[in-house]
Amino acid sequence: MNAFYESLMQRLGAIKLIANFTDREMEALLNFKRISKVELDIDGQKYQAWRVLHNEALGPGKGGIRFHPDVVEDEVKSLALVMSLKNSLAGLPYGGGKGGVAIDIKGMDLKLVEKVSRAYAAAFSDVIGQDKDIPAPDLYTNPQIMGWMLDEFEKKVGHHEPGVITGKPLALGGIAQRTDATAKGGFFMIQSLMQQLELRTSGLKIAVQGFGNAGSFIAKMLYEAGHKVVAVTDSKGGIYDENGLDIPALIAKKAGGQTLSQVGVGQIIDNQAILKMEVDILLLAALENQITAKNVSEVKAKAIVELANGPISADADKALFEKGVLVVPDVAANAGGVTVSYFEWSQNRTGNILDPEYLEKKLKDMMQSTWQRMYGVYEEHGKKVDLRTCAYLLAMRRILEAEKARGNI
């Protein structure tokens, strides 16, 4: 069983006991509406591909497509279920979906990547749609890949339907705010955390594991807000400087082709070292299961914010809570991306182009509302359960309310 899937099932099992959910309610929450699997044949090479719809009680499925050699069905199922929880928690009119192709596209010819993208859209054209299940970019996919998929889907169905996919190029109905939406949503969540815990609004020591799109954007936002980003890492390693790093300069050097370890500043570190640093906030923006039972005892951060999906295992979650480390869970912290995708989908559906300042304020309001509701449940339980449990409770209850309103329970 996939480790992420196993952790998720552990967490949901524990919440069943806390919330006194019935077996029928848990069955409604754990059953998958549709699991679609195909084998893509691209120039004689075969690649396994999936599109999973977990739940649609609140609306059509919504969730990204990842291209990664380690993609397996349990992982896609887990991520689809998490998307149901994330969309429900954020108050969006969506269920949860997810897609993936078991493929390594690093260094792959762009023409071949286009073939894979088009083949995926064609293979799943009967199960995706603006009112069925709406994909978006995820790990190693991007706006251009979404553009190819949109084009292939529209050729297949014979009509324009820009709302079928979000995270598209601007020329195809995409939205400018999508580029840094996950980071900006996470930044607004951190602002709420600081205010709630009465932390100082500048000068906090912060470490960022994962210096890709979301990680580099949020590091820059924190740097510009006057915080001291002392360490950053990516898949090839990273750097540490107790006096703080010049984040815009690092982003520029990385864009110029240098790795973090080549920029000539600070002390070179790896992805494990950054997890052990004594910082105010540790931002996890890399991959799943970075903090587990094996290394949780070495974590010294006062608070952790999950910008990646599932970076902390279930057993590590428990240990961190017992140590008094506040963890802002992924379903809340990284919901900025899907929230802005909702703005894009809404514009595609209505043709009404909304003002960027309005959208930024709307994103901030929605992220802060999520924090307040989640922290409110935390206080209701006497702070005896972690924030993830509180987030899951809110999300699961909203899904169950919809199922009951439909007469399915």
Contents of the next structure:
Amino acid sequence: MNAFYESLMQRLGAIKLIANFTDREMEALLNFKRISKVELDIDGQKYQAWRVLHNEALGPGKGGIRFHPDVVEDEVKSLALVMSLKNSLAGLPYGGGKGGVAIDIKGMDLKLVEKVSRAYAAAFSDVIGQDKDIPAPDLYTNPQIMGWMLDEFEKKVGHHEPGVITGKPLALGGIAQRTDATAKGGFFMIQSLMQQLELRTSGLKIAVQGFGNAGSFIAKMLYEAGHKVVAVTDSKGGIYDENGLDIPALIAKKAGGQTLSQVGVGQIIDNQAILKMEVDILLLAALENQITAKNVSEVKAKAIVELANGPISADADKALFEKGVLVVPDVAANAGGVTVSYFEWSQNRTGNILDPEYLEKKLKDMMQSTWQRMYGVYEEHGKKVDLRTCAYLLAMRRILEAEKARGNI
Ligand code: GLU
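Form predicted on its own done, so how does the form predicted together with glutamic acid look?
Below is the entire complex, every chain and molecule, led by the chain shown above.
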């Protein structure tokens, strides 16, 4: 079984007991509405591809598509279920969906990436739609890929439907705020965390694992807010400087084609070392399953924020909780991405163009509201369960309420 899937089942099983959910309720929460799988044939090369719709009680499915060589069905299923929870927790009118292609597109010719993207949209054109299931970017997919997919989908269905996909290029109805939305949402969540724990609002020591769309932007926001980002890593390793790194300079070097460890500043570290650093906040913005039973004893951060999906395993959760490390879970911390996707979708549906300042404020309000509701449940439980459990509880209850209102349970 895929490790992420295993962790998710373990967590949901534990929550059943805490919340006293009935077998019937758990069945409704664990049921998958649709699992679609195809084999894409691109110039004779075969790639496995999925689109999974987990639950749609609250609205159409919503969630990204990832292009990554390790994609397997259980992973896509877990991520779809996590999207149901994330969307529910954020108060969005969406169920959960996810897609993936088992492919390594690093260094791949763009013409080929376009072919894969178009083939994906064509193959799943009957299961996606603005009122069915709405994809967006995820690992190694981006606005250009969403643009190709939208174009292929519209050709296939014969009408315009920009709301079928979010994270699109601006020219096709995307919105500027989507680019750094995950990071910005995470930043607002960190502000709430700092306030709650009465931490300093500048000068905190921070380490960021992952320097892609989420990691690099949030590192920059924290740097600009006066914090000391002492370590950053990308997939090839990274760097450490106890006095803090110049994040904008690193972003510029990366854009010029260098990996972090090639930049020539600080001390070179690897992707494991960053997890063991003595920092105020460790941000996980890379891949799944980074902190597990194997390395959790070495974690020295005071708090951890999950900007990636599933970077901590269920058994590591337990150990971190016992150590008193506060973990802000993915379903809360990285919901900024899908929240801004929702703004984009609303705009596409109504034809109304929303004011950027209004959107920024709305995102902030929504992230803060999630924090307050989640922390409220944490206090109600006498701080005896972790924040993930509190977030899952809220999310599961809202889905069940919708299932009940539909008369499904
Ligand atoms: N892939 C992102 C996530 O995991 C965003 C999903 C979306 O915008 O629909 O939350």
